[in-house]
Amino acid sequence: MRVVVGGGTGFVGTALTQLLRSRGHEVTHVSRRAGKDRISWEQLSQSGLPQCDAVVNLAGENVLNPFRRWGDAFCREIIRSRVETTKTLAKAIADAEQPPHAWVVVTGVGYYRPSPTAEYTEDSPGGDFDFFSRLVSSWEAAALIPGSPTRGVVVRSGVVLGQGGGAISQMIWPFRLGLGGPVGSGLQPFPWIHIRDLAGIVCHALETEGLRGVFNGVSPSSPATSNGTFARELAAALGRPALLPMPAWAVRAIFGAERAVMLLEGQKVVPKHTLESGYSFIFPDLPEALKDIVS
């Protein structure tokens, strides 16, 4: 297939690109600047979608960037980087003379309300209780193309774990130094997925005719994983203790109250439709996933 990927040069995009090319697919990125195998967002808006068989959008500003102060300007940037890029690609698909066969957008499990007990499948309600849930609702609404022959897929991703980026890159050095520990109480659910599995689910969605709708991008063991469990397993993978929790007040001071919710609370998310679709997880369990990442 010829696949166009928005945000293809980022952390997840790089992994997906490697997987797609290893399976014989051609990949063109949409990014800020044009180049080899790459078009700009401006070119896409002006000239339309290059001929392709599938489109994926992974674009999005890092919400948990600790160097960005939480405020209206950052919120607008978060919305623009997700919702507007998705609208741009959806419009290009709708306007294409030969529409692609598949259209995949990766959103987030922030759609579901944080709870220490509730378990959520793809059929569970959500999407309208805080900034992040409404963001996901707007993001997914932007992907809809009424009447289009292109089948649409949404992958709601958990915390993406992998080498060289994502959540691990922000926390690994304290753990390597023996200064890591759970965030807040450590009891909150920790919905996670290995980056190879997130890329794998997207590739599976592209290659499997008939797949459409919402798929949860979390590990099967994710509902049983708390933040404290994650901290202990990461420390064990590194051969270090996990004795120093990050207190809730410090999290709120660094990230602001709204973003702190993402770290201090969590959701038990089940990949029901993902498993039913026939996807086989490479890293279903946390210890093996972390060993792969830190080795």
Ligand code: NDP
Contents of the next structure:
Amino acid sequence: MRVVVGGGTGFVGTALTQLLRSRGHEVTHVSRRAGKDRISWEQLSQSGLPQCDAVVNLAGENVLNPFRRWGDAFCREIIRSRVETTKTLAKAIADAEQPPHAWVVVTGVGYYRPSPTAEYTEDSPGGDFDFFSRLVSSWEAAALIPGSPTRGVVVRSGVVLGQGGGAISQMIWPFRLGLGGPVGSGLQPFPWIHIRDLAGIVCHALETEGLRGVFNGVSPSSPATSNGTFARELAAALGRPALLPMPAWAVRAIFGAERAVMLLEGQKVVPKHTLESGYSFIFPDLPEALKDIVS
Ligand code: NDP
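Could the form predicted in complex with this ligand be given as well, to go with the form predicted alone?
Whole complex next, starting from this chain.
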């Protein structure tokens, strides 16, 4: 299969590209910079979609970049880098003479309202209560192609855990030094997924004819994982203590109040449709997932 991946040069994209190539598929990235096996967004807009069987979008400015101050300009970039890239790919699919068979967009579990108790499946309501939920709604709306023969899949991802990027790369050093700990109260749910499973779900969605709709990209044990459990397990995997909580005020000071919600609150998300679709998780449990990542 020939697969075009927007944002395929990033953390998740690198894992997905490796997996797809190992399964014999050809991958072309869409990037801000053209290069080998890579076209630019401008080339895509001008020349249309290259001949392909499937399209994925993973593009997006890193929301938790601590070096970017939370403000209007950063928020606009967060929205633009997701919604406009998704619209550009959706238009390219709609205009293609030979449309691809599958179109997958990875969004986020920020769609669901943070709660210490509620459990959410793909059928649960959400998408209209804060910046992140409205972001996911417009992102998923941008992916819709009315009347298209291309089947559409949305994977709502939790915090992606893997080596060399994402959340773990930001927190591993304090933990390695024995200075890590829970964020805020530590009681908030921590919806997580191992990067190989997120890549696996996207690949499963591309390869399984007839699969369409929304799939939660979280591990099956994620509803039972709190931020405190995660801190304890990460410290245990590293053989270090996890004694020093990061106070809520410090998180708000570093990230800004609106963005700090992502760390200080969380959702219990169940991958109901994902499991029903036949996907079998490689890392359903946190200790094994973390051992694999820190080893
Ligand atoms: P990355 O931060 O690695 O970014 C992915 C790619 O997006 C980059 O390689 C880059 O490609 C492109 N990109 C970055 N900033 C911009 C920008 N301002 N404008 C246009 N393109 C940009 O993301 P991940 O791989 O971690 O995540 C992939 C997708 O999954 C993202 O949309 C993210 O929101 C979503 N997601 C990720 C989670 C996580 O924990 N990592 C959790 C939930 C959802 P290039 O430089 O080639 O243009």
